[in-house]
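The chain below stands alone and is given in C-alpha cells; this is the form predicted alone.
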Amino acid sequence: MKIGIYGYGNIGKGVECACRQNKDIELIGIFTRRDKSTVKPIFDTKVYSASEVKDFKDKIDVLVVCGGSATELPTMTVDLARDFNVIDTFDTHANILEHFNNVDKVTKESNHIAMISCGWDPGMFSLNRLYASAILPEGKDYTFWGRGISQGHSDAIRRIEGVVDAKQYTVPIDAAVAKVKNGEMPELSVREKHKRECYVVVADGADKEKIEKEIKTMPHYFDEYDTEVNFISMEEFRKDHMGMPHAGFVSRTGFTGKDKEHKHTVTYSLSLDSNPEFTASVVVAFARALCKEKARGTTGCLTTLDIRPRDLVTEDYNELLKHMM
C-alpha cells in the first residue's frame, strides 16, 4: 500500500511513524504548504511541495490529508478528492454530516474513495457508541474526553489573529463523571460534563480581550462549556505545554429482563502519551481498509462506522479465528 502525506504537522509526523511500523506500507513523500526546504522529516521520508501533488496521481493508493478540521479539511479534503482516495480526521461532530456528503459527491464523480473523521473520536469512539446501543437499545450513551490536549481546539486558536500559539486542554467534570460511573444515567448537557482550560501566546500588542472573547464564542469549539483563558508567555508555554496527551472514555448503560431489573455498562478507555501519533495509527489502520474496500470496486465517502473489521489488519481471517476469536 502506497500513502502519501499533504501536510506536516502533528498528525503527518504521526503518520510518517505509524508508516515504519507497518511492513506493507510503503510512504511515498511528504507534500507540504511551506517552503520544502524548511521541513525537516523525522525519517528519510521525500519531502514535495503541495504543488507537485498531482504529480503523484498514479503513485499513491491513499492520501492522507493532515489539517485543521475548523478551516482547512473541509476544503482540503474535498480538493484532493478529486485526483486521489483520502482519508482525513476531520473532527467537528456537528458538522460531520455536512463534511461527508460532500466529500462523497465529489469521490462518486472522480471514481475515488474516502474516508472522513478517522481517528479515535470520532473514529474508535464512533464504534464503540453504535456497538453497545445495538447491544442495548434501553439506555444512554456518555462520553468524556480529558484531561488531555485537544488537536482541533488548539488549532482553532492558533487560527485567531494576533495567537502565536496556543494549547487547550479538555477536562472532564468529576461530578460528572462519578454519577456516569455509578450508573445514575443522568441528564447532563455540554457544559455540565466538561471545561476548557486554554493556555495562549499571543503577539507584542494583541488585543488579549478580544482574542478571550473570540475563542470563548467559537460555535461548536467553545461557546456551549465554561472556558478559562490564560495568556502566558513563550517561555512558561515551552516549559509547560508542549506535550500531547489525552485520555477519554465512552459508556452506555442500559437494561435488560422483563422489568428492565438488571443494569449493564459498557465502556471503552483510553489512556494517551500523544494524541496525534495514537490517531494517526488509527488512520493508518483504516486507510488499509480503505484500499481493501476499493478494490472491491467502492467508490464515494465511507467512515470508520463502514468498515469491516478483518479488513483493519494484514493476518489471514483463519490466523484471525485462531487468534482474535
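Under this definition, the rigid core comprises the largest set of C-alpha atoms superposing within 1.5 Å between the forms. None of these values were measured; they are calculated from a predicted model. Positions refer to the first chain, counted from 1. First, how it differs from the form predicted in complex with a further copy of the same chain.
Positional change of Val250 between these two forms stays under 2 Å at the C-alpha, relative to the superposed core.
In this overlay on the rigid core, Ala132 has a C-alpha that sits less than 2 Å away from its partner position between these two forms.
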Contents of the next structure:
There are 2 protein chains.
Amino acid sequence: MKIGIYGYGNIGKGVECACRQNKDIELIGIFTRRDKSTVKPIFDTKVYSASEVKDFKDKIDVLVVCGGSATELPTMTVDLARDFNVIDTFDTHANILEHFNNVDKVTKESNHIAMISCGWDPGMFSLNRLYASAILPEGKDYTFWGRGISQGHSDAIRRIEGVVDAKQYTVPIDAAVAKVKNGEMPELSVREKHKRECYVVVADGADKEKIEKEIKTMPHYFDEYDTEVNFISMEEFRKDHMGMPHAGFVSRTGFTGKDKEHKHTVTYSLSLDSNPEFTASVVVAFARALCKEKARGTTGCLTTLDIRPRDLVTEDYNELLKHMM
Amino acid sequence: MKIGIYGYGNIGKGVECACRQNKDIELIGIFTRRDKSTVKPIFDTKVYSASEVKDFKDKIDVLVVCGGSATELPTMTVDLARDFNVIDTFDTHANILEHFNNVDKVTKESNHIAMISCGWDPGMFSLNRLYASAILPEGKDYTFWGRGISQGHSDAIRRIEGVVDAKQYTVPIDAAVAKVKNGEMPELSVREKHKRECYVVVADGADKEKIEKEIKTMPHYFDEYDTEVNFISMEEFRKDHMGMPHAGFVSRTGFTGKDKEHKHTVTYSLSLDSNPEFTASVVVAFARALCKEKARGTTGCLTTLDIRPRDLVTEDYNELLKHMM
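Follow the form predicted alone with the form predicted in complex with a further copy of the same chain, if you could.
Next comes the full complex, this chain leading.
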C-alpha cells in the first residue's frame, strides 16, 4: 500500500512514524506547502512541494491530508479528492455532516474513495458510542477528555495581549468520572465534567491580573468552566509543557431485562503519551481498510463507522479467528 | 426484522427481553426442546416445539441459536443453518475456527448467512483486541474477566461427591489490574491474573475438608489458581448467589514514535448486572447487521469482525454523522 503525507505538522510526523510500524505500507513522500528545503523529515522520507503532488496521481493509493480542521481541511480534502483517495482527521464535530457531503460529492464524481474524521474523537470514540448504543438502546452516554492539551484553548490564550506562550489542559473532574464509571448515570453540567488548567508565559511588565480575568471570562472557551491560571517562566514552560499527552473515555450505561432491572456499563478509555502519534496510528490502520474497500469498487466518502474491522489488519482471517476472537 | 429463539435458557430469555427494546424487531416465537406446555415465556411470546421450527423456514429472518458451546452448538447451529440464517454465542475459543468452517460450508451450500461466537468474549472483546492491535501493531494485550460467575467452573464443583450446589466467581487480582491499566506491561502468570472464589453447599455429613482439597487440586480448573472455598447454607446460597453479574476488560499497551518513545494504553471494559442479558443484547444488534448483509447477497459464516458498525443500528447515516461521530 502506497501512502503519501500532505502537510507535515504533528499529525504528518506521526503518520511518517506509523508507516514504519506497518510492513505492508510504503511511504512515497511528504508534500509540504513550505519551502521543501526547510523540511527535515524524521526518517529518510522524500520531501516534495505540495505543488508537485499531482505528479503522483497514480503512484499513491491513499493520500493522508494533514491540515487544520478550522480553515484548511474543508477545502484541502475536497480539492485533493479530485485526484487521490484521501483520508483526513477533520474534528469539528458540528460540521462533520457538511464536510462529509462535500467530500462525498467530489469523490463520487472523480471515482475515488475518502475517509473523513478519522482519529480518536471523532473516530474510535465515535465507533464506541455506536457499538454501545447498538447493544444498549436504552441508556445514557458520556464522553470525557483529558488530562490533555486543547490546541484551540491554548491558541485562544495566546491571542491575549501580553501573553508570550500558553498551554491549556482539559482536566476531567474526578468526582464526575467516578460516578459515570460506577454506572450512576449522573446529570452533569459543563462545569461539573471538566475543569481547565492554564500555564501562561507573559511578557515583562504584563498585567497578570488583567490577563487572568480575560482568560477566565472568555466566552465559550472558559466562562462556563472552573479555570485555573498559572503564570510560569519560559524555562518552566519549555521543561514541563512541550509534550502532547492526552486521554479520555466514552462510557454508556444502559438497562436490560423484563423490567429494565439490570444495569450495564461499557467504557472505552485511552491514555496517550502523544495525541498526534496515536491519531496518526489510527489513520494509517483505516487507510489500509480504505484501500481494501477501493479494491472492491467502493467510491465516495466513508467514516470509521463504515469499515469492516477485519480490513484494518494484514492478518489472514483464519489467524484472526485463532488469535483475536 | 423477524427473529426466532431456538433454545430457551438464560440467553434465550435475554433475547426475548432485548427484542422488546428494538422497535424494528418482531419476535416470531420461542422454539423449545422441552415439552412446550411447560415453558412460560417472560412476555406473551409464542412457544413452539423445536420440531416445528422448519414450518417457519421462510417466516424468520434470523434464528438465534441458544445452546451450550460444549456439546450443543457445534451440531445445532450447523443443522439449523441448512434452513435458516442463524446466529450463535459459541464461546470455546480454541474451537472457533473449526466451528466457523463447519457453519461456513453449510451456509454457503444452503445460501444462508450465519454469525458464530457473538457476545462479549468472544464478540465485543474480540473486536476491541482487533482494533487496538490494528492501531498499535507493536504492543501487548491483556484480557481480564470478573468479578463474575464461571458456569464451567461452577459445574465442575457440582460434580464432586457431597456437593449440593455451587457457584464459582472468577476474580481479577487488583495488583495485576492496576499494573495493566497503568500501562506497565507486566509479565503475569495465570495465578497472578485471577483468583477463584467458590461458594459451596454440601449435603449433611459431607467431608468438607476432602471437598475443599478436591476443588483446590482439580487439574486445569483450579490447580493453577489461588482458590478460596466457602461452605455456606442453602439459604445463604439462594439469597446471595443467584444473580448472574459479570465484568471484564481488554487492554493493549503499545508504542509509537521515532524511537518508540511514546506509550499508549487502550482499554475496553464492561460491568454487567446480567451476563446473559448483555450477551443477548449484543446478539440482537448483530442479528440486525446480519439481515442487512444478507440483503446485499452475502452468504456464509461471519463473525463480529466482519460487520460494518453502521449496520448495527437503525438510525439513518446522516443522524449518525450528526450525533455519534
